[in-house]
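Below sits a lone chain in structure tokens, taken as the form predicted alone.
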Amino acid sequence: MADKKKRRRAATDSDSESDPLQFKSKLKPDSTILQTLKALKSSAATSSAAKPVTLSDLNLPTACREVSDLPLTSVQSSIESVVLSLAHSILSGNGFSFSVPSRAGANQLYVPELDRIVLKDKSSARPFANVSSVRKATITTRILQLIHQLCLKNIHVTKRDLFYTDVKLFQDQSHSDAILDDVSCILGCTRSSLNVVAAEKGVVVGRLIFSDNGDMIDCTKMGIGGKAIPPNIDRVGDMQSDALFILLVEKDAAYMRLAEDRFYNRFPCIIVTAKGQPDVATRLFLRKMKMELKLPVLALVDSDPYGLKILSVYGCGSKNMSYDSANLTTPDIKWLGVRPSDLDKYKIPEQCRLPMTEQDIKTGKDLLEEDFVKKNSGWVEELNLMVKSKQKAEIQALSSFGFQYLTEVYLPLKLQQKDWL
């Protein structure tokens, strides 16, 4: 009889150890977690006070190029200078050709001191009198003409608007979008300086007040949907916040859970998402918040290679827009979750874990070869674990323990334990 009681007690103890809800009992009072967050904010403010290193401060063996924000008058003058040089070339009997900075992978360089990708100085010719490049040269000329019109009228248009001005020539929006980036490189200005914006995609909610084109916006009073991030960052100003950190969320579903549970009231924060792949407006907005408010940024992404790629685009930049990485990257983003090690640590059920495809595994291995990943030993360890286990999981896997497990247990415990990389 005594043996049976011992076995029952042992079985009960074993069940409690494997019970994922046991983590709730590990939570300390919110006041203790808030002290941890205040220390994190203070540390971020101290590091932000130091003078940032710029590309010009470094004596790199390879010449690199960066673009800068230019006023419309300067963009207009640059376009006119380019066209004037083309006219001289035609009149002298040499035809015309654009010198376009190469945005190919071989012309990219990761700079550890800056912790971001930059564009090297290699350029290629785009002659009009060549069958292989005549169409691109024509599209480049047309885009320059359209941007010049925007400068004269001082108006903004979307990339979609730009495409529809000459559908027969552009054929597909991806073609006009790519040339638009080339034009930014040619003129040496950011894409925002061209007055061409993408459609609104990202949203923000939480402890943030800012002005949008003169209108004051309180992001605690924007409902569950939050405030759409303005596509034109020039409209944004007067940022004020009592938040302790910024929570960057990969997906809309997790964002809605956090917004509906008013997570930002329990732990003062600003919650932002681009609903998947980072768009330019969200990247600019995140950087502006980080630099002006001097807040730490914690990231919540899926436990898969694409979640880490998204995180790296915010932090180190994308290769496609490496020419503007100085304006688009947010330094020192910390990976809060969901990390591969969390799957076992938080006892995510097997049925909620997804097998990685061959493409997933390849992407993971490719990431392990990237310099910006190698620099962070914690990232390498987590990626190796992911590739070895061949398992991935979405943030929503935490809902298997309850719809509010993310906001009531997982994130508070992560913050309490300072469990970020």
Contents of the next structure:
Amino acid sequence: MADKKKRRRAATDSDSESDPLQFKSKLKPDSTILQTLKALKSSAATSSAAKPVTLSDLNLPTACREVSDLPLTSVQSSIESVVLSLAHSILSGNGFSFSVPSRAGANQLYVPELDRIVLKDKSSARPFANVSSVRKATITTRILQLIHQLCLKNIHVTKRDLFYTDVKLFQDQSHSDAILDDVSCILGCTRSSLNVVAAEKGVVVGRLIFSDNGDMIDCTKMGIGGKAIPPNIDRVGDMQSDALFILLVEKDAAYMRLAEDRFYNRFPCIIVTAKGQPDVATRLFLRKMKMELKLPVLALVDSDPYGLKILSVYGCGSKNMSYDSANLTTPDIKWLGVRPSDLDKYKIPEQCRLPMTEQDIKTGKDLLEEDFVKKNSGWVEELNLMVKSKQKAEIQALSSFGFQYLTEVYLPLKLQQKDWL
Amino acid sequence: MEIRGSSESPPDTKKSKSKTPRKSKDDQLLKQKSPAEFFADNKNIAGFDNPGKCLYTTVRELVENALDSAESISELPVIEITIEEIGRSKFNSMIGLADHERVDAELYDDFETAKAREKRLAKEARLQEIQAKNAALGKKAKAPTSMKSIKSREASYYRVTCKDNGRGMPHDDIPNMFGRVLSGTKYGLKQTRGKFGLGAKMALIWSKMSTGLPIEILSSMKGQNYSSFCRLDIDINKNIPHIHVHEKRENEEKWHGAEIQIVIEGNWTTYRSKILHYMRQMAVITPYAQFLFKFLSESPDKNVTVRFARRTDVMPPAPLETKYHPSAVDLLLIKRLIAETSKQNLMQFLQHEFVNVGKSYAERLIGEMGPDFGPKMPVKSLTSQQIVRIHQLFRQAKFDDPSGDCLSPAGEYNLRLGIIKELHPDMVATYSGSAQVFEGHPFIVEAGLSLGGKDVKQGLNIFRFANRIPLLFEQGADVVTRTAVKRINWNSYKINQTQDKIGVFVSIVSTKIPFKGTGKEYIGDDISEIASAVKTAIQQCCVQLKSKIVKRIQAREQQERKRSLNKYIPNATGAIYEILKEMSRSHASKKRRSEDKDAELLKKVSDQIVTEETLREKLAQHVEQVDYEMALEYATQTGVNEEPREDIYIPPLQAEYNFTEFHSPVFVFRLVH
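For comparison with the form predicted alone, would you give the structure of this protein in the form predicted together with the partner chain?
What follows is the whole complex; the chain from before opens it.
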């Protein structure tokens, strides 16, 4: 693989003096590219056919905590048992205290076999009778009560709704959101099974048909904007597709260009974006697509440390939600572009590249220390190049060759050359 | 007493601001300038920029001389400084000039033409209208905007008097000590407040430039039965004193010290705060001195009298004169040392004229210099080339760092006392670093940190001292300011940089303070040795304070714990009771079998035996209990509650006893009869 890459680089280097737009002439007919994509799809299908490893199979030396989807009734009964024990404790004069799994960085573990972050089993006490934890303990009881109500009525609310039920106590939505994650950990269920969802953020367009709460949605007929990814994954089902791959896009602008140019009609694919850092719904949706349709996932992110970070959140999970990483992560995402090596390869003009700030460089160096980057030698190489050249570029830098350069030259050429890591 | 600075002009004069060459012929003439002339032309070098600053610098130089004088005989300084405003008519009568009425009013700069007056009156009328309107609307009437001072640039004059209880001056030396620029007692390698022998003379030059009045000196030394009175001014062209009166007077009360009186042009209004700040900071760094500062004005309501009382008898030891460190000398200096040395041969010269060169080390150095050199060669016979070789070797060879023994820092004790005395802070911490070296000169950094206090504004208040004198100007570029503002992470010491009243005191003493710029006002931020020493010193103070601050926060938490816990009880119990109620309802309807204990609880809830009130009471009881336990634990940890103590200082009674003093540079030995 490394050999091939070098040869490819040498090939592109040889005609480096020529006009960058002449990359277009290197494009082979679409049918050839489609052939390579079909090969990719079938290889992805076979590789994912293997039974996925679960945490319990590994017998890790450290105990780990994972949550699962629970039906409403069991969420309700676990809330009730927690509350009963609290009430007993209060009545016997001992106040009350929660045992909350710690979601701090020290309690996270990257498991290379699973290729995702999991949560270790350390937990901390949250007693009521302590000045530093009284507020959190109170908010926790309040959230428990609100979730209990949702269970009884069997409805969904957004995080914002939840916050507004007691603004005076919660003060800031970030407080109630954080406690909500704590409650999922305490009860051992996913956040979706608490019936609390985030507002819609992600969108999908392309060769995908699925049912949303019973209505069939054809994502090729959703206009340019695409279909908003339902915040509640339970509503989604019956996925069908004739796509060859899933294209994961970091940004709205690039997504717009792809959707408007109907990129998915030229190369059958599904285009997804979460407009920046991915929310839970988009990650769940991506995983569901990957699992059910067995399609390869290619990612198009900015050439900066944050692009890679977003990629890692899709792939290995975020630290904040690592307790549910089993459901939220999508394995085997390929980094298609824009990669630091592309800047020279595609002769991105200097004025479109940005110098990295101190903070950027620090983030890049920190990323190099992360296990999920280290496991992929290609990524390490790219990231090293980025930190060394101290240059970053956004996907939009490609627009310097024309707005449609991305869809007409860059992506097809990348696909033709199988240039993903 | 060493007096240098003969009539030959120092090298500086030639470099003095060469005026743009005029075409006139007399420009071709080679002119000589006396040092006094040079400093008269460039008085800003010595801090005499404008009348206001001149007043400030004059006060400063006189106070510092007085302190040096008292400390040199180990006498606790008592210094009285008086600034007396002199009105124009009084000034005119002083110099024997009759008052003149203005005849041709239009001649003057502040004359108001008819047009200008119309304009001003219209403006004032408009202003009044607006104010009336505002008043009618019930708006807070703003203080009338201060009219542009109609007072013109008319000069104001001040008589500055400084009286101390120091050494005094020998009768015959007085004229040269005041009337000759660049003559002084403070030359040599030693930590001193002044350095160039300029201060009092510059004040005299300024008085000659602005008022033309002479300086008056009254001085008496210990054991003299007379006092010397001298009235003199300076002949700027020749750099020699011009004596009006020089006589011996009676000295009945056996006073010793000096009283210097000078009349200069100044500006009290703009430099009032600077002068007062200076006095206050001086009191911080020298708590063993007593200062009485008076400002007398023609209108008594403007008078200011501030007394800075003495708080301790402990004086830092007088700094010692030290020898040069080999890495701190230059070619010229080596030549001078050779010219002045009493040692005969090279070996002895190296051994005795420099610090940190022992006998064996001197031998090794001479061996390294080359075959031309020998330990016995007469030092005065060295050629220029050979001296260059010695200089090169001094630069390259490794020497032990000079020790800080020759320095006289204020001391942690005095710094702390000074801070407490003048600021009355809630908390104070001090730290004294060990001696460090910059370019062959030892330096010591001491720092103090205070929180709270009176007359301290919120945020960082920085007090800088160099060789125990306060630095007031050019604060922004100073190493201390830069370090405190940019390199200290105050948050990590639980100090709020913007909200707390933080006092940062840094005192640097050295045989050579690397001042930046001409007027010794600040120390540059580019010397990493000093910058890091300052940072460490401040951080050490922060560390000391942190534990105190944490304790204070704990104490506050202690008081508020119960209240902040009780605040949340209704919320928590409300939520729990709601769920219990829902459960008991469904429990009753479904008759679901649950565990006995739980079923019992739910039954109690549905029977209203356990209500929200019950939960609330139980939780409140628990909070009460926890609070009690923690209070107990807190009390056992911290011990008995300490009331803040006020330090008191009891000055000794002036015992009447006779003694003989034996002086040494380090101590004074008093034999009481």
